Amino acid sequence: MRKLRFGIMASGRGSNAEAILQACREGKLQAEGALVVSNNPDAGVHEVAARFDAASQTIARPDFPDGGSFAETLIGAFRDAGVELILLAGYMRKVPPALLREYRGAVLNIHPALLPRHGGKGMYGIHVHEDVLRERDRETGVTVHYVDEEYDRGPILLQKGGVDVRADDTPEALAERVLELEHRAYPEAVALWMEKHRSIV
């Protein structure tokens, strides 16, 4: 079976990108990172990509006169790289609908909570963990889901709980423990997607 070529979209340090690329390097995933795209030229994910010999580009919406040309540029970059699956890994911008249409069923996101709880517009990063504590949940976890036009509403591919919410937790402490689970769950979800969607070629 030839390796899956995937793309990553990230805005920050790229720890989930690193976990996935490391899983590939260790042979846990029959896949390779073909292209990393960030909206931020200073994002740490560019350094992550370089360490794993993956190409990276900055493609930012403000650099384009209209949304259509932005979407076309994204699609073209991923197509030119032979990308079959796109992974959102802390990408802090809304994905253009045209990209979702082009890669229908092949764009995944990881969310640091047990959807449908603590999802939707504004629920990202530390805000999610603040909401978990505010609602006094006893347990949290992560969800990997297909991306569609609505925030955090796409079908769930993989969900893992088991992160206890402690009485003395801060959002930052909780985020750190959830992130450890993210790093295990995302490569597992990629493998599951490959089982579900790829032909043996």
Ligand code: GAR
The other form holds:
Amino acid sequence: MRKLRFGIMASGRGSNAEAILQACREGKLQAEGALVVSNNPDAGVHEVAARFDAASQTIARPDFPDGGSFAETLIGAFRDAGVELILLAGYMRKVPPALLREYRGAVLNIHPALLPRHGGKGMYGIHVHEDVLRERDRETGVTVHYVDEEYDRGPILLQKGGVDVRADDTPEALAERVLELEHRAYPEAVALWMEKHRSIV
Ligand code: GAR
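Condition change, the form predicted alone to the form predicted together with the ligand:
After this comes the whole thing, all chains and molecules, with the earlier chain placed first.
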């Protein structure tokens, strides 16, 4: 089967991007990272991309006069790279609606909690785990979902729980345990998406 060409959007260190690119390298995913885009030129994800011989670019909204030209540039970059699926991996900005229209059903996000709990505006990174502790949840996990215009509300593709919340947990300790699960769940979700959406052999 021809390899799926995917793009990644990330704002930070890129450990999820790395887990997915590693799964490709090991042949666990019949896919290849065609383009990594970050809003941040200093993000660690650029180094991750370089280690896996994947192209990476910085495309940031403030560098554009308006949202329209920003979206056009993003779409153009992914189209030029032949990207069929876009993976948000710690992308901390709003995805332009025009990109979601262009890639309808083909933009996924990973969220470090069991949505619909602990999702929505302001719920990203460490804040998610702080909220889990504040709410005294006993269990947490990860969710991979389709992205639509509302934060963290698109249909769920894959969800994995089973991370126990301990009485003496800190947000950082919890984040670390959830991250391990993210690194297993995201490649699995990509494989699932390919099964569901690809008919090409
Ligand atoms: C991950 O924990 C991811 O789930 C989270 O940001 C982290 C990025 O880490 N994303 C969100 O909170 C989105 N709402 P990484 O850069 O090492 O992959």
